[in-house]
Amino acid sequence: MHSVAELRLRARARLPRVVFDFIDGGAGNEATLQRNESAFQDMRLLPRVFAPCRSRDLSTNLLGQRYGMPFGVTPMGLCNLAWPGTDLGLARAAAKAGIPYALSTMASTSIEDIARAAPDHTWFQLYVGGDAPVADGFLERALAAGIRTLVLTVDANFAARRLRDRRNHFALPLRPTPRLLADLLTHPSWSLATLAAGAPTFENFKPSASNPRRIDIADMLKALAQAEINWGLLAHARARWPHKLIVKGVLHPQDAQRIAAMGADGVVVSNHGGRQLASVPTSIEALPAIRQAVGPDFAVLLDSGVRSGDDIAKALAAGADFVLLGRTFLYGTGALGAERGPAVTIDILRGELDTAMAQLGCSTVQELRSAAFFPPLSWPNRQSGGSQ
C-alpha cells in the first residue's frame, strides 16, 4: 500500500458494505464530502529550486506540547467497527509516532484503556447532551485518567441525514437481514474477526467507578439531538476543565473569535467530515477568515477532506497550526487490520509530507507559508505563536 487511495480501495473490498458505507459516507447528497476533497485537489503547490533541504524536521509545538509530526487522529465513534481493536491500534501507533489520538465519547474502547495505552498522547472529545451530570462524569473520568486536552464538539447536536446508512438500514446492533447475512458471508475476514472479538459497543456508556449507573445509548443519542448547544455550554466546560480546551466544528470567523475570547485554547475548523450537512463550506475554504479573525497566536487546527501528506502541507501553508485526519486512518485499519494499518497510514502520510516539504524548500513545518501555493494566496499566514 503506497497511498490512502489504495488503502480505501482495499478497505472497500474487505469490509461489508454496511460497514464501509458507514465509514465512507456523508450527509445528504454528499456534496460537502466531495467538495472537502476536491478543494484540496484544486490547490496547487509551487516548488522552489536552489533551496536544498537535505533534512526536514516534521515536529511542531501545539498548546505547549511537542509532537513528532503536525497531524493526529481526529475523534471518531465506533472505530472498532472498521476492524476489531482499531481504537487501541490507532492510539498505540499514534503514541509511537509522537502524535495525538483523540478519543471520542462514542468510542468503542474506554477512556481509561486508551489513556493507559497512549499516555501523554490521548485527547478526549466530549459530546454534550441534555444530561449535564453525564457530561461532567466523562470529564471527571478523563481527568482521573491523566488526559490533559479536551476537544469539545459543538456541530453535531442534530441527527444527520446520512442516506447510505438509511439505505443499508444501519443500526447497532446490526439487524440480521438476508442482505446483511449475504454481505457478511462474502466478507469472511471481517466477519470472523468481529465474531471472535464481539460486536463493538459504546464502551464509555457502561458503568464505571465514577458513574455506577449504565447510560442508555438511545437516551444519550436522543439527548444529543435535543441538546441546547449555547455559549453557556462553553463557559461551563471552560470552568470545569483545568487544562487545554479545543472547540471542534467551527466554520464562522465570528464564532472562532468569540470562542477565543471566552478562554478556549484553540479551535478545529471542521465541517464534521461532511457528515452533518451537505451544503456547507469546506474547512480549507473557511480557514483563512478564521485565522484572520483570531490572529496569529491562537491555535487553529483543521480537519475534513485531508487524504494525503500534500493535503497536510496545504493546510499548514494556508494557516493551520495542526491537522487532524479521520476516515484516512479507518481506511488503513479496514485495509490492513488494527495492528498494521495505523502504522502504514502514518508512514504514508509522513513520507508524503516530507517529500512535499523537500520540494517546496521547507526544512521545518514553520517554514510552510502561503507563498508555497500557485498562484500565491492572499490570506494571512500561520505564525509560530499559535502553535506554541
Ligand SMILES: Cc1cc2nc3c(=O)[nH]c(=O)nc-3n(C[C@H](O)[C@H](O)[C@H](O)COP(=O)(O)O)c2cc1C
The other form holds:
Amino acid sequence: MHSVAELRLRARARLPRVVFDFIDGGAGNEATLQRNESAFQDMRLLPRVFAPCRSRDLSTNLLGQRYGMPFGVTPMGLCNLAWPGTDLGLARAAAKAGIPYALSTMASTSIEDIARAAPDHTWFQLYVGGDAPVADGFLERALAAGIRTLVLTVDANFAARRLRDRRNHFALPLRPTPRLLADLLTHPSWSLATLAAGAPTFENFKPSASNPRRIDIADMLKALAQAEINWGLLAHARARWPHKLIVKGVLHPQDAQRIAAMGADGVVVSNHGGRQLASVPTSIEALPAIRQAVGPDFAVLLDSGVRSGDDIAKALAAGADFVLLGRTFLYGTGALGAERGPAVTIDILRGELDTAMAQLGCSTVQELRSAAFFPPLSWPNRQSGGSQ
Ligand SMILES: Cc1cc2nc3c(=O)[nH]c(=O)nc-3n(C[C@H](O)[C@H](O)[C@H](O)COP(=O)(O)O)c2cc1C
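Since the one above is the form predicted alone, can you give the form predicted together with this ligand too?
Full complex below, order starting with the chain above.
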C-alpha cells in the first residue's frame, strides 16, 4: 500500500457497505466532502532551489508539547466499526510515532483504556449534550486519567442529513435486515472479526446508560440536539478544564477571535469532514481569514480533506500550526486491520511529508510554514503566499 487512495479502495472492498458509507460519506449532496479534497489539489507548493535540506526534522511544538510530526488523529466516534480494536491500535501507533490521538466522547473504547495505552498522547474530545452533569463527568474522568488536552467540538449538535446512511438504514446497534445480512455475508473478514470482538458501542456512556448493553445511536444524537449551545458553554468548559483547551469546528474568523479572547488555547478549523452541511467553505479556504483574525501566536489546527503528506505541507504553508486527519486513518485500519493499518498509514504520511519538505527546500516544520505557494482557485482573496 503506497497511498491513502489505495488504502481507501482496499477498505471499500473489505468493509460492509453500511459501514464504509458511514465512514466515507458526507452531508447532503456531498459537495463539501468533495471540495475538501479538491481544494487541496487546487493549491500548489512552489519549491525553492539551492536550499540546504539534506536532513529534515519533522518534529514540532504545539501548545507546549513536542510532537514527532505536525499531524495527529482527529476525534472520531465508533472507530472500532472500521475494524475491531481501531481506537487502541491508533492510540498505540500514535504514541509510538509521538503524535496525538484525540479520543471522541462517542468513542468505542473508554477514556481510561486509551489514556493507559497512550498516556502522553491522548487528547479528549467533548460533545456536550442535553445533560450537563454527564459532560462534566467526562471532564472529571479525562482529568483523572491524566489527559491534558481537551477538544470541545461545537459544529455537530444537529443531526446531519447523511443520505448514504439514510439509504442504508444505518443504525446502531445494526438492525438485522435481509440486506444487512447479505452485506455481512459478502464481507466475511470484517464480519468474522467483528463477531469475535463483539459489536462496537459507545463505551464512555456505559456507566450512565440505562441499558449499557444496548446504547442506541439515535438516542445519542437526540441528546446532542437537546444541548443549549451558547458562549456560556465555552466559559463553563474553560472554567472547569485547567489544561489546554481547543475548540473544534470553527469556520468564521470572528468566532475564532472570540474563542481566543475567552481564553481557549487554540481552534481547529474544520467543517467536520463535510459531514454536517454540504454548503460550507472548506477548511483550507477558511484558514487564511482565521489566521489573520487570531494573529500569528494563537494555535490554529486544521482538519477536513487531508489525505496525504503533501496536503499536510499545504495546510502548514497556508497558516496552520498542526493538522488532524480522520477518514485517512480509518481507511488504513479498514484496509489492513487495527495493528498494521495505523503503522502503515503513519508511514505513508511521514514519507510523503518528508519528500515534500525535501523537494520544497525545507529542513524544518518552521521553514515549511513559510513555504511559497499558489493558493487554491477558490480562495476568496486569491493572493500567493509564503516567502516568494
Ligand atoms: C466516522 C467519523 C466519525 C466522527 N466522529 C466525530 C466525533 O465523535 N467527534 C468529532 O469532533 N468529530 C467527529 N468526526 C469528524 C472528525 O473529527 C473530523 O472533523 C473529520 O473527519 C475531518 O475530515 P477528514 O475525515 O476528511 O479528515 C467524525 C468523522 C468521521 C469520519
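Bear in mind the structure is a predicted one, so any value in this text is a computation, not a measurement. Numbering follows the first chain given and starts at 1. If you superpose the two forms and keep the largest set of C-alpha atoms that fall within 1.5 Å, you have the rigid core.
A.B. asks: Would you say whether R10 is displaced between these two forms, judging by a C-alpha shift of 2 Å or more on the superposed rigid core?
C.D. replies: The answer is no; the displacement is under 2 Å.
A.B. asks: Tell me whether S370 is among the residues that move between these two forms (Cα shift of 2 angstroms or more, core superposed).
C.D. replies: Yes, S370 moves 2 Å or more.
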